[in-house]
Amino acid sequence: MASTVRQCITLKGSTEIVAEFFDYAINSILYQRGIFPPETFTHKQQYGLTLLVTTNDELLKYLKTVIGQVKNWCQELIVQKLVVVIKRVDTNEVVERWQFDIQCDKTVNSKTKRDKTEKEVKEEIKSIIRQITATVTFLPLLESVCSFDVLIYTDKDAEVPFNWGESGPHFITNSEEVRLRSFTTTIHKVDAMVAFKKTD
């Protein structure tokens, strides 16, 4: 009798899933919030959704570096959170803060296999990406030109690339927060939320 082999998730597989999610999530945020012109994005099918990803060479290069570093730290189980900060170019004031908290199961090693399929995880990710797309319905309009920054928080003993700088938390004074969904590979769990400036 043939038995069906259930897919399992490994540390390497989990790391790939998390890194890929952040790549698409950051692209979605930058598109939805109009940080880059819409014509610099192209459509891509992923998670059963049509997503928008940048075609801007400079941004692609930057994201490749950031996601590559996230991947290393996910693999080492020392990443704590990734934050996308949106701020006004003229005043440098932070107007939006997308926070993704990452919990790593420290008991895991390269041989660990967890009983969850990639398909199940991708269904959970689909819900978060849908929420990111839907946030434009309640987030205040960004009325001035804005730029963005990606902050990554790690355990204290993490080795930081020499060209990366220390940064403050970039909190928003007088903010409202909306919690988004989360997803888990059972090795990495990602909780999402967005904070934005209250409109008077």
The other form holds:
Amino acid sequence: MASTVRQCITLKGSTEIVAEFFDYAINSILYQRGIFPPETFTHKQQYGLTLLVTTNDELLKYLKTVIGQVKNWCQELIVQKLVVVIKRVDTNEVVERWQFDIQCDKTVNSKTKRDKTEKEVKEEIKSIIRQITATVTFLPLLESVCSFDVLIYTDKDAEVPFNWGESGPHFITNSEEVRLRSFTTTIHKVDAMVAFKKTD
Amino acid sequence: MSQFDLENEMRSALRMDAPLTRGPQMKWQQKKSTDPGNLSLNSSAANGSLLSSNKTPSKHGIPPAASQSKTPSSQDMGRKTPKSAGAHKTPSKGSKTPKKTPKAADRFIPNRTTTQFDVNHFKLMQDPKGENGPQDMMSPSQVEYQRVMSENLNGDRLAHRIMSYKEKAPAAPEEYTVFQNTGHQGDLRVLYSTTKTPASAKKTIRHIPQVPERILDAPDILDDYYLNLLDWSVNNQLAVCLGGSVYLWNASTGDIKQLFQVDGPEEYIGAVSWIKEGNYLAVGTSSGEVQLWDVAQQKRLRNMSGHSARVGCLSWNSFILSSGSRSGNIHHHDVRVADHHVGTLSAHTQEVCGLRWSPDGKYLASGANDNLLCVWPAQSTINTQPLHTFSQHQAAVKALAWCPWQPSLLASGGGTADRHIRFWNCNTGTNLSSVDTKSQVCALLWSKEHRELISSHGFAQNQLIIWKYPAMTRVAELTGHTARVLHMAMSPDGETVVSAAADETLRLWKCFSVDQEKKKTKTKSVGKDPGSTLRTMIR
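Please supply the coordinates for the form predicted in complex with the partner chain, as a counterpart to the form predicted alone shown previously.
Okay, now the whole complex, with that chain kicking things off.
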């Protein structure tokens, strides 16, 4: 019975999937790029993969707040992009930029149901997460201590919630870009891309 | 025309290999066909009709304020290449200014990265009413042009907001950042930067020019296998015997001067050899005399007689000059004393054509037309017997060379009947290896820089071969001479080899070029040298 219920995707379900994906994607990036020490990560089975998620309380709290807000905006269908910016602590120079373009189907309301199984979506997500893991092989090594920031592009008319502020786009000067895979819940479509500083 | 449609379709359906004419249209074709409509649709804000036909509806789902000013294609462009827009430069520069004030800061520095002055100014200055006026007068293409221009100038910044949580992400624990190099990133560094080790970057194959760097004429050079008519001094002077005269070619300046000429018309020079210091030249003549010349003064210092036949080879060991003669005798001359003849080595029964002291002065190697190769100890008496006598060569042994890096390793090459290069350990007297060159071996030289040696050959190719030692694989073959290459000498820097052939030419080959890094270290060590030589001089 339960499986027949999950056969279609609603706006709420889609939002959950997207938010969950961002959570794991950001965790994976932070682990793979060595932004946080590896011993603060713990293994977790998800999407048929063993993923690493942080155990750092502050970081958990931060991610929870940010992902929670993204969830709200996803629900309202006004989010356009989520960008994870990695920058050097000493010079504040942006060295890496993980961009997730989100395309929301604006015709959807809380009652629409789309025919796509959760399993199919998770297969697509799995391949993106795998790609994120694989990017370590070609991304330039982060030579100095780096921190990260999450930027969210929303529609112009979005309300700015408490404790949020507008920011610059944090582009990388002289960058090289690599497109990753994408996934869609038919309500939200997420394209992944990573930009990094050219090394020569 | 419509009556042909059915027929045409039938035909195209039956032809399997014909280009596809049916099928869905390509994207550009679709666009082309809908383009004129697109313009009007955009300006009239009738987005709903487009929505149903487009495959990516979400692009158009953005509120009218934003989407009205966009065609799908240009929107894509704007997203993919946001950095190309000039207006973006300022914010990215601005992002470099520190956001967080340093820990010990005592001033408040306002953060202006989020305030987009240029955009705000533009928005303020833009009078919606004033702009609408002329816009009504403009043609659809002008409107479109204006829209594209404003998009290019402003980017897609006006279409969205960029939000970030004001409480920034927590920083990594300090002990991690301190020991970062030994931590996770250290592991990454080990994993992903090992390919950059210099070992793999090192060039294993060196470029060897196949053509001579220079060709000099050597008229009247004697075509005689048993003579040694070429030597290069440490002062970069090349001594060449052309018949009865000795010429000096200054390799640095290119000057040529004739040192002297023998008196008799039948006489000629059989051998030349520079002393290690490069200021004196020893000359062996056809009359069996050994002469010593001061090059700077162009003056003969000594004339040492003693040989009964022509002198075909000479070799220096500090102040001892050894000379080999057609009689088969080898004489040692102490050039400092009046009674110069200090030793005679007589083991050869035929003309001595190869004579070479080892670099450490411990051994003298001699090869002769009796196919014997003898190695003599440095201390000689009247009845000295050779340390080793090697009889493996099947022809005259002229080419002799001592290895510069491995003491007591001797390479020798045989004549036409033998054609082998053989390697000898003179401490033990064993034959280490031999290689058949398929051609007469006239001369041999070891490289000072590379683990290689070069041999010069006669018939059939008259070539020079560079060998890798000890593998004895051929590195390169230098062809160009049209007659057998009788003599070779190496420049004092070890990079260039000069070869003299019976075709009356000298060719300079830059075959042992040194790469720059090694050269640097070498010049450094050379820089230290004067001190040490000075010390030996004082003693």
